[in-house]
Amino acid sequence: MGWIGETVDSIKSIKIRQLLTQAITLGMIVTSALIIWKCLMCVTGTESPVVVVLSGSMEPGFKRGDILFLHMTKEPIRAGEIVVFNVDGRDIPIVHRAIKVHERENTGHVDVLTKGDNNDVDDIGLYADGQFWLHRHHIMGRAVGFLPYVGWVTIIMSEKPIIKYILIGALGLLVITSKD
């Protein structure tokens, strides 16, 4: 008969108190995953504690496909730091080194710039239009540390959709077809 013959089989067997178990537990497992996910959030204070690096903008330091973790703190940027940033109509974090750090004395406010390791300009020219500088509004965190190569999957899976819906439909029939 074959595997999707029993998988078939085992899919029509299914019992709706096994169905519901099985939904119970998927859901308690999403569930937990968010819940590390905003533990996360708050122990580091950064919205995205956990990044990766698209491009290689960041090389020879960090690769793309590295996976960076974030911490972001009430001290001021420093110049030198790797900084990873929002910009005004983009969705995607960027991830560079700060290079220039202006203090504002009277509010203590900084204004930092940044420039890609790889890169030969400044950053202006991915800021918005008229912005020089990013604030700290625009700062989601510092790099503290970093996974090599890990994060191929995400991108991989960014890049070719199919393989993120193949992988889903697997996960979910095993779930589905698991007797635990």
The other form holds:
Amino acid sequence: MGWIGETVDSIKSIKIRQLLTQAITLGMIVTSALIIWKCLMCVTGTESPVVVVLSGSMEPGFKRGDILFLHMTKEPIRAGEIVVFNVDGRDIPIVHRAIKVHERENTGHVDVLTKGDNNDVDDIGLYADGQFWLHRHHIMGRAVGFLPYVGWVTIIMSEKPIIKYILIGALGLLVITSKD
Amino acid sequence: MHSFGYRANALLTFSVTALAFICAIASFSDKFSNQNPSAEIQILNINRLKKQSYGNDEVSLTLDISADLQSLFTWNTKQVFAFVAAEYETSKNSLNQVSLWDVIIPDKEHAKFRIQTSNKYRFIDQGHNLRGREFNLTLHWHVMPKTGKMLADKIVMPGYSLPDAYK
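Now that we've seen the form predicted on its own, could you pull up the form predicted together with its partner chain?
Once more the chain from above appears, this time first in line as the rest of the complex follows.
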């Protein structure tokens, strides 16, 4: 009777140790991804160092599904720069080009008007009611580089969330069932 | 170790890394291109200089713009976005930049051009500081690559001025 108890114990202990190791490995992977993301945020100076282009308003330069690398420095905003901004009250970032810049003497305060390259009119219709200019605190970053097509993964996952759940479920299954 | 899952995973990781590396090299190769663009702008006519009903000055003008931006195109260039901006200083604002006209140049053939046009976007000041104002006309360009780092530069042409009275 003693050896049955022993075998059961040994089986239980292996399972628990293996489970714990796998949980820790998963935790390490998630944490290192988070560390990399936060470091990127520090280096580029913006809240979101990478954005996906969601609309066709900057075609043919940026098509839907491209990703843009952003950078924000203390240097003043100048006309021609491609800026990513949030309008008060909406949380989808917009990527357009600054076409008019008025900078105040001394304070460095700027008024910026933007327009998408493929749009016929400027962005006044997109700003909040009664707002005619963008200010520095609206602007999240300047686009400095880009990669085509890579952003489609994000667009598909956000527009058809079922795919996101399937992917995460499959990944979870893979982690649990892998022998190491 | 030789299951389909492992092989697919290894293949995917390798191809993504290789693609990222190739994109970086393509972007890096842009540093070696020799670029000497040239441009010239003439103001053909100042059509109107007026004061709007709610106080700001507005100018309408006709420009003659000729430019040769062919040397900016490399094999990694998707398009060049060029625009002409009027830049001036007033007592209230240390810098004003107003874009007057822009164009998207999709390839090298279209990069050498001469065009006469009135300003595409309205030249409106914050205030009424435009009478007798001297300003620069700057041709900016923005090279958008097929992949990688974008670069922007400009040619500043100083010495233009607006009439002393409303017309």
